[in-house]
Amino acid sequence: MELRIRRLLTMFVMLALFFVALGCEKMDRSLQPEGKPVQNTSFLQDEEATSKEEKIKIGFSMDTLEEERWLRDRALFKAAVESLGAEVEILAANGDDALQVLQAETLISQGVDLLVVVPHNAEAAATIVKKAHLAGIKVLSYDRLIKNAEIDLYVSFDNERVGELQAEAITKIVPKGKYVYIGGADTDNNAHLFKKGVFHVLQPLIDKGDITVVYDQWTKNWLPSNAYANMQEALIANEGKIDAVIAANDATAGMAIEALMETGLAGKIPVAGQDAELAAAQRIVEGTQTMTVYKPIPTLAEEAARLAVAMARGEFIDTDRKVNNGKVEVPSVLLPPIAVNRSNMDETVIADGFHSKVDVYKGETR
């Protein structure tokens, strides 16, 4: 009798388990689209999440976008970063130190993997580096060196060589005479490097008495209007008797030439600039500016983007040059600049596609 009861109980339990299993299967099917088999998609979700996590994001803090040159840097850097499968967030402070620090903090709070900085003020930007490092984010100094901070990499052109090229070109034309030097912003380390290169060439001639620098002034905030005022001041102080002008970039050179035009001296006095801006290239073929220094911005932007993404991925960057920024020897990549005048315009900026021949020559057949 007991054996019979046990068998009945066993059968009852087995039937109960069968119906429970059947109910679960129906419920599972009811949750799927009609006519489609059940699929395990959890691995796809994990793969998608991993892909999102691995997407590198670069923060790009720029001093300004008020000059043609920096608009070009922004576009080229963005395209280069995205071509490497990463993304970039770009903010520009337009010469405001406090705003640049605030914008950098915003990029840091967004969780960028690496911060690229074009500093307005080489000293003030050290604060940005400290904040980034506290958040575990490395910093690449783009084109301009951040001073007195432990930056992780500096990518630029050989800016002392830029100044040397300017002075070499002008001293070939004017080996003796009165020189005017219109510098860049005192807060920009590159402005100091340009000037150092210029005077490296001029100083032996100054020591010999062949050259006299009759005017030497910085241009506050790189503003062209300040460069114009400087040139006017130089002309007044020397009663228009000057023989050559070296300006820290093409924007300042352009305003120096405008002041020279007002006194009928444009085209008669050699003027050097740098950056190879379109307006400067046009002035060179017209004869009012003697030369510029071409720094292939596509090369700089692409190299900086490549290095930034590699660093963000944790790769080691090996460089053979270091630049002292007042605190550390900064690993550096310095690209060579190129002197450009009327004779090699076609073979340099035009051949590279930096400017079109139509734009440089304003549609004239050459």
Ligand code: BGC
The other form holds:
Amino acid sequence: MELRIRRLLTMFVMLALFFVALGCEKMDRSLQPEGKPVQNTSFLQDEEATSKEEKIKIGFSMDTLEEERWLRDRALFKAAVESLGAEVEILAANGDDALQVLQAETLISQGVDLLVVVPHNAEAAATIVKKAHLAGIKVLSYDRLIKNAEIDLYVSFDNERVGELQAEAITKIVPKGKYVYIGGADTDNNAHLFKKGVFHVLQPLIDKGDITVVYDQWTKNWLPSNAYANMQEALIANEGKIDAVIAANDATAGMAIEALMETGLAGKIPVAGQDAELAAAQRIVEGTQTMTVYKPIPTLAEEAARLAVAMARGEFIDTDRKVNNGKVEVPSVLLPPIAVNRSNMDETVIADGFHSKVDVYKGETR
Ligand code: BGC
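Got the form predicted alone; any chance of the form predicted in complex with the named molecule too?
The next block holds the full complex; its first chain is the one shown before.
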């Protein structure tokens, strides 16, 4: 008898607890916004998560941070993307193709909304584009063109014009004579464009017999040490009888000048470079380098960031130019480069704040 009463009491208590629990759950649901299943997190936390999800995320896959300019590109691109209310994840591959593909895969798997790529190797980077597209991610080729791939946008400078500016400046000083061309990395499409621009200007003079190109080599991986070896080779092969040097960038020009110094030719024959690196600007005012080509990196970084974020937001991008990359006509934005020598140093790179006057003249401001 006592046992039956205890069992009945237990059943009664359990039933009561069940109905209390049911009531609580109903009350909870009536406090929730419609259609939003809430577990342990509060309503406010959920809203925060949603707005975070909506923030556009750009992936920036860089080849290298070797030359001075790339550090600028990285900092300016990041600042520009963030000022547009988006975020960016940046990885640099140290000149390694396989690593660049791996890093791009990491960015893709992180769910970036758009991928911006400075390819180490114009052809090998096509793999990155395929992988990004499979994941529904568009690709912007930054500064260097990715070849034979369906890239969505290309933002750079007019790189053929860079080479023309170099050759125009040097042929003005040396209209006749023996020229050395120290090219960039064969794997970089820009190196081909720079060279094309140079030879566009030189060819008529070569045809006339006024100019002879006595040495013409690529610089593997853009390595300054390779440029130094190339310049030494050129000097030996021509017994020092060289009248002008055009180098594909300032880093290679710097090492070509090192080699010229060893034979007493630095400052005696004109040398062209490109990038307006600080060391090159200093050499120009000192007289061992004749000119450089200034490419305003802030404009490139800001333009690329603006277009990347707009494209990630699904906006239509309209460009005036198209560049064929071997597979498609790529919508392109090509910014104008500027020739810089000693006489316009102040009104170009210094006036723009690209370098300070104190730095360029090493404190000896005139
Ligand atoms: C860039 C140059 C740079 C070179 C080496 C080229 O693609 O346009 O500005 O000096 O790569 O990094």
